[in-house]
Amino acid sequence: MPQLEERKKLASEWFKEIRDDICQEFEAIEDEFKAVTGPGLGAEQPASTGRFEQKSWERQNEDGSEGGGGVMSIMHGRVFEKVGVNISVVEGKFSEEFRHKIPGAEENPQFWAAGVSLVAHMFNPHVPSVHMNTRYIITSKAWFGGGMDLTPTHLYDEDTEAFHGALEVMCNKYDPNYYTRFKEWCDQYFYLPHREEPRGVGGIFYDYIDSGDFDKDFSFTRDVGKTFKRTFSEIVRRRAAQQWTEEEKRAQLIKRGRYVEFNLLYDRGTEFGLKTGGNTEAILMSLPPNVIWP
């Protein structure tokens, strides 16, 4: 038990650390583009650079006991139209209807879960939307999960190759099969069957990672966060001041509709949060601020 408590502490502290690092990096990007007034950063965008605002929330179990909580960090800026970086540490008991979906929960419905979840929707339609999350869950079993995926409106091979190339290098440090396995899992997961199309250009998705070596699995999960921060920031800086047209912006808003459809119809994280009494505002943080369906 002491070892398990130490692992909870390590994971919880890491999720806070990567949250702080990413927020600092994204605010730095806002500062870098504050003087840009040409095509791409137009009059429709805020005049001032964005800053993250934090809001805490607490969760209460059905029996009235404390169930943990989390912190939402949301920024509306000139480069980032809306970005949320949320962390949470929650515990309680799975409902009878949900237990069969979670490994180890049918044997014992008690759970503990911590994680960081990020979704960014950008002003410039040439900058892709992005999602990243990592989590550590404990029932009668314990495992890491997470991943990241890129959803561009306008495709750039340079961005896609840089994103996937960085993920492949990272994965190969731990297992030569990780990248292929997790990329395929991502492609299968982030797919809209009712439209018969992928959500974006993919990335990696992994779950139930428990190799028997906690340090290795935890190191991999930390690398997911660090690789995301570095790689996505490079893409943002490459595209943020690029000129766009009204047609290109409209295409972005339509593409965001696909994002909404997936997150409300199929996303496991949305279901997990709602089924475990999470904060609804935090769970739906992933939804874009503006969207259209033609």
The other form holds:
There are 2 protein chains.
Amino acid sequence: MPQLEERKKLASEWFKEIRDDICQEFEAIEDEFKAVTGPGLGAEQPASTGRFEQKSWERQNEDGSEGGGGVMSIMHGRVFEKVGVNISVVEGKFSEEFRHKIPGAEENPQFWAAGVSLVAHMFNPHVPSVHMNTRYIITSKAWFGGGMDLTPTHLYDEDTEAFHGALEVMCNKYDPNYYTRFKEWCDQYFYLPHREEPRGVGGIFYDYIDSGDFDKDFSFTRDVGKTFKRTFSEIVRRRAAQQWTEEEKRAQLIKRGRYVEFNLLYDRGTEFGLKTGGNTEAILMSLPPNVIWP
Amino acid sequence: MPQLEERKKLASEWFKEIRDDICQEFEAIEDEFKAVTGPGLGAEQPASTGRFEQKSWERQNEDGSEGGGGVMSIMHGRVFEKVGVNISVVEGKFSEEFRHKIPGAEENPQFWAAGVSLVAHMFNPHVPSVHMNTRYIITSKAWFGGGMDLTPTHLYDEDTEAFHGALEVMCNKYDPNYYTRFKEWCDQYFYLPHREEPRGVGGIFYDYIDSGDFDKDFSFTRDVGKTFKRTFSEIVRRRAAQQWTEEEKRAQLIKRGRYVEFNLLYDRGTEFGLKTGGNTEAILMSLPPNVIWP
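To complete the pair, please output the form predicted together with a further copy of the same chain; the form predicted on its own was given just before.
Okay, now the whole complex, with that chain kicking things off.
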């Protein structure tokens, strides 16, 4: 198999594998916390513990050719109020509008891209919302991108430090500059200028990772997924049984409004997806289950 | 007084007058329907009938000079779940980014603008959401713009026809082409390509109105405001006491998500406001009080 095809296969298979691992772990958490509830829900908790449901989607290019597709997995649970995980393998041609924005696309507008992305909104306002995404993109160049960030409504230093700490340890295995660089990139990216507010407490954000050593870059990508699964699950387990008040729940629903504002006003992935014929349902799966703008 | 100053004064005073008229009418409706409630509210109805609260805001230009300001009026009532009316008189200089998009701004980037804008989200899912806006803008040219559109969750032909009918009669007093042209413009503008859905049932949308006859154009602007007040109030009074089911309320909260998507992804006014140092609170007052993305 030609080298590039081999790499496509490895990356695509990994995104599926980590999706399965994460979904399994989140379902296990659902089983562990069966009866957690509190005031001001805003949505009904389901009668039984949550399970992921899958839905496939296909994508057509503008010229009518097949453009690949993906699978959405969504769970409405008792701990995870709404969590969506999307994997996709797509290919096509960048439109004029995007060519100058994408490395290697001006020479040749053909692209191939695969990835996994996840957003979780939790019933319990003491558990942060979270986003994680990793992707492998091929134009006339090839690179990895991704990241994860935490959006708590109620700040717990213990959670923030555990999250950043795990990312720092993981990044340091690959490059002494990764953590500082990717943390800063995350802070810059997840910022709402119109509110003069960060989206949350950050994490890491990276793109255009091509060190020249595919195995190393791919290993980093896998570590991002595994670190996410381990670290976020710990935070969820620590907070999921904590009692909350109606005011705390209300604050969470307002905070979710900022999440919506960021995703629709600024997020590159959302813009890119909606403007390149992506699947609207899969792209907007990240929007919170319910939101207040007072 | 120089002619242009006279016109600024006339327009600004009018926007304030129609704001007062509309707020008075909406408060009267609140008093008429004191005990309308139903299942699945998503938000608590207040203990007393709604009253508008005003909040002034000021605007600074990037160079630190005073840029005018405005007044937000917001009511959380029993009929009007959340209605915001904003009036503003602002002036400044268009940034490079906007100059080529605005008539007369390439010659001279200075602008003056005044307007009134209103968005209402109703408790009762049988009453449509509504938007109305009129504005007077001066660069090296000067023109009126505005419009109104109706976003029902549950369609009532009677309401849609009353709304469009009133607009047609009003438009025809000024120009036989206005209604058809502005209705079509509205349909094109309030469209969500990623959903392949119109935002609602339309209305009128117009811009760059400068017929050469200021008195006529200003009279049209005033008629837009008066027609809005009369016609929308009729629709509200017709529907406000109608019973609803939990499913109907839920459908409304989902429909509101489309409203958010439109305003944050596509609305020129929102983009323009947020990128020209507008008041975030006033601009995003249009967002619904609560929303579901299932």
